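First, one chain by itself: the form predicted on its own, in structure tokens.
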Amino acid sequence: MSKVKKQAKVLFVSSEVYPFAKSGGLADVSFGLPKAMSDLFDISIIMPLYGSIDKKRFKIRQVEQFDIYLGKKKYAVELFTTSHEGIKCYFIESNILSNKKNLYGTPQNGYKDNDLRFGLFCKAVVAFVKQKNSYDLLHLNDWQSALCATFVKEDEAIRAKTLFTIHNLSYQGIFEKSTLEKLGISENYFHMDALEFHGNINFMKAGIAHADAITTVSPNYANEIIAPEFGCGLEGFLQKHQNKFTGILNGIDLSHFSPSTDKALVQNYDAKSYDKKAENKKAFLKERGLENSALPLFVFIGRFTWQKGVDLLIDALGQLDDLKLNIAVLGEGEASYHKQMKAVTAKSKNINIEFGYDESLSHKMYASADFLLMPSLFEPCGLNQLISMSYGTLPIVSSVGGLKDSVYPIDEYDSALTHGFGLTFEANEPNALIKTIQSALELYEDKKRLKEINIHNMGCDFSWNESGKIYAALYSSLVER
């Protein structure tokens, strides 16, 4: 994108940010694309400031505290501030929203108060951007921001305009009716086209129904979420605010995603220096205890629930015996996934499992493998298989969302196309997994073509640059409105 006069000036919200805190691929978007968008708007961050953010490290610093109400409680707020990779990031601190160990709670269970923790985190945004008036848009991400919208709206006061981006529809903030009194909302918005939700209230439906626009994290998922089979019980509502959506594919951070300048390989390489890439699958072998580097390696890089197809992969697992291979598998989630696969680990010398979240070792593992196994059941984009690609990792992806849009498959590969190529099946076919392991088997042995294709990915642009276009426009069209 090119440089021109500062358009407006945007505040991008999230309840998780790149480098700060992070559960998912939202924190690297909610970074990624504020950078992207830096030299045509004056953009700025602000998120929750956790207990478990390092404020030393960041040098966070408090720079005043004011009072809001939720209902009849008053709560005292304090703001603070840091600048990172030049874009200024505001933080909300309470003790509320900020004395919990983890983001949103267990795996297994979200906080109890957490419609008073992100209650709270979207009415002292709303209370900040009153104060400073000068914000021209509202950027909100997911339901833990989406009330912004509901506040915004409430208060004429308030010139900005909202975007609300859906990232992933199952996650809605889902709690009792009494949430309504405990936030001060009015009951008027207990109905079915504002936050009523089967008796409850539903925080991503503030979102919908009140932000000036909409965006979804890819086009495919911008269709797939209208239909009940995504829609997850809300496709009539968003139906209806249709003419408000925009599909448009995530991208990554390519300086904090290269494997030219990753700190954390062993060995740095790019399209040209492709070989080298070698040397990185050698060292994490050793480091993990799998033997024979001449063998595939495959990498599965993510959360252990039903979303992200682990039933699938569990169930591979178990197949693969007989087959040369090794796998490393990196995450955490559900307590009944853990224990499976434990046990699967204990029958395999070839496969190795790290229970936790590892940024730097998930930067080794994209490097060092020679395929990505992403078998979500739905993925609204995923960013996995973009940061393959760009490490000359082959993804092997089902055919939904995001990756449909990014993941092309590999017998359409023609080195003329400028979007990446893959692996793809269709998740709801019986044993797909497994006879796509057993093609990239087969791709493995012919490994002239398999390194022409991952090199061609390379060279493909996964960074913000395009999508980073689309946004500016919805972004000015807002404003100008």
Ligand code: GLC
The other form holds:
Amino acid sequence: MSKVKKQAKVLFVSSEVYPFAKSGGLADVSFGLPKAMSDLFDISIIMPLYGSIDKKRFKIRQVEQFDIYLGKKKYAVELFTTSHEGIKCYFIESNILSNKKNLYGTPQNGYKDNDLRFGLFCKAVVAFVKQKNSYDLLHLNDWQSALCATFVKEDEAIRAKTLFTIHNLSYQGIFEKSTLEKLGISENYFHMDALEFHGNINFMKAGIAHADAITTVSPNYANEIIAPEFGCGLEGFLQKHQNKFTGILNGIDLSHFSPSTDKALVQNYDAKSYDKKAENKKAFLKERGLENSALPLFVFIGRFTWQKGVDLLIDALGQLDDLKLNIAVLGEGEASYHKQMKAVTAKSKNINIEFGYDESLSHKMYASADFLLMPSLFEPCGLNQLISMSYGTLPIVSSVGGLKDSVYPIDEYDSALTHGFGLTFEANEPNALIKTIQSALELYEDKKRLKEINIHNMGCDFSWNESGKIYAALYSSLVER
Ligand code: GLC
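Show the same protein again, this time as the form predicted in complex with this ligand rather than the form predicted on its own.
After this comes the whole thing, all chains and molecules, with the earlier chain placed first.
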């Protein structure tokens, strides 16, 4: 009789998970990836219970209470749980973690006690794992959960392996040396091969140094970050740990991002009924006070940060007056960017800017647009280009990070290939964005070709299918080690 192999038990640890709390792509991946893994692994998710999370709406209930120690100081922690789309989700609640308005701080500054907040979160996660004594693997994500790797490593009673994923190296969680004492972490870790970073403490380094394996969210980003241009000061340290590295491209959750079923859209469509996409554009332009649906619609959706190429965007917006197009922007972030954007677009009737985060509006924009603008200066993976291709909207991207891995230049278009195509440019070339927008306007005149490429893109698989297989192999190899 064949024995049924017990599924390995995995805990996915993240500081944001869609739909509970989201500031960026990390949240989408933190639900989409565990969901994709759930056929093969007994996987649950754990995250902080921020004050902004609606407990009633998600039927989140308290399960237990326990105390943890950070140094000599005792903290009361509560564990909550719910199930979402069949995935078990846990939440850690504690005063300092949960009593803030935002997840991490303002766009300019992180909260001063983020060391304590996320140190406590990691300590509580590891205490939970120790108490359950049944987890085989902890999958950690970005600096907020990186310290779990150190706490697991120093406790011999915990047998779980750790995998650390870098979603964005430019946020590292850097704090003063006194953080060590606050969190009860031994001074022995205060050296350059562990947590020390120019006299400070660096949480990201804890994940890199102490996890059993590391992934980045695209293969190209894995290569970029071992060089100074994209290494954010950690390139040398990353090189030392290169043998633990795999670059795996993110996918998107098609039950959430599919134009044929998306409830936010005025008109659903798929590759076969591509022409119906135009209904969304008409409705959107009307709603936003933009005129002339014969003009191409360009959209930008994202955080207003340096990373996303907002400076390039503002520069381009200022030069678009004579061009025949409509542009819609949705995003939030640094106040100075809001101001600059308002100033350059004050007189333009064909530019609509919406400040804020609005999931449903963003879906409408993917469906309505002809082109998506993504002029990022660096982009570990990027999900917007994958979503836009699934919605038959041509991406215009800079050739960096995961954008380079997922959007191939349309000059190389070949319908026999299985990857997506778009307009690509080198971000550091002067006026590259505006020139590429001009190429897009020419392409817009060649309706047949544009439609063919968009329909090709809609037929590509941007889901977790392929990358999920690579993650599954990595999970298994770690568990079996
Ligand atoms: C971060 C990165 C982005 C990536 C996302 C999910 O937000 O900046 O490129 O797609 O994480 O991994």
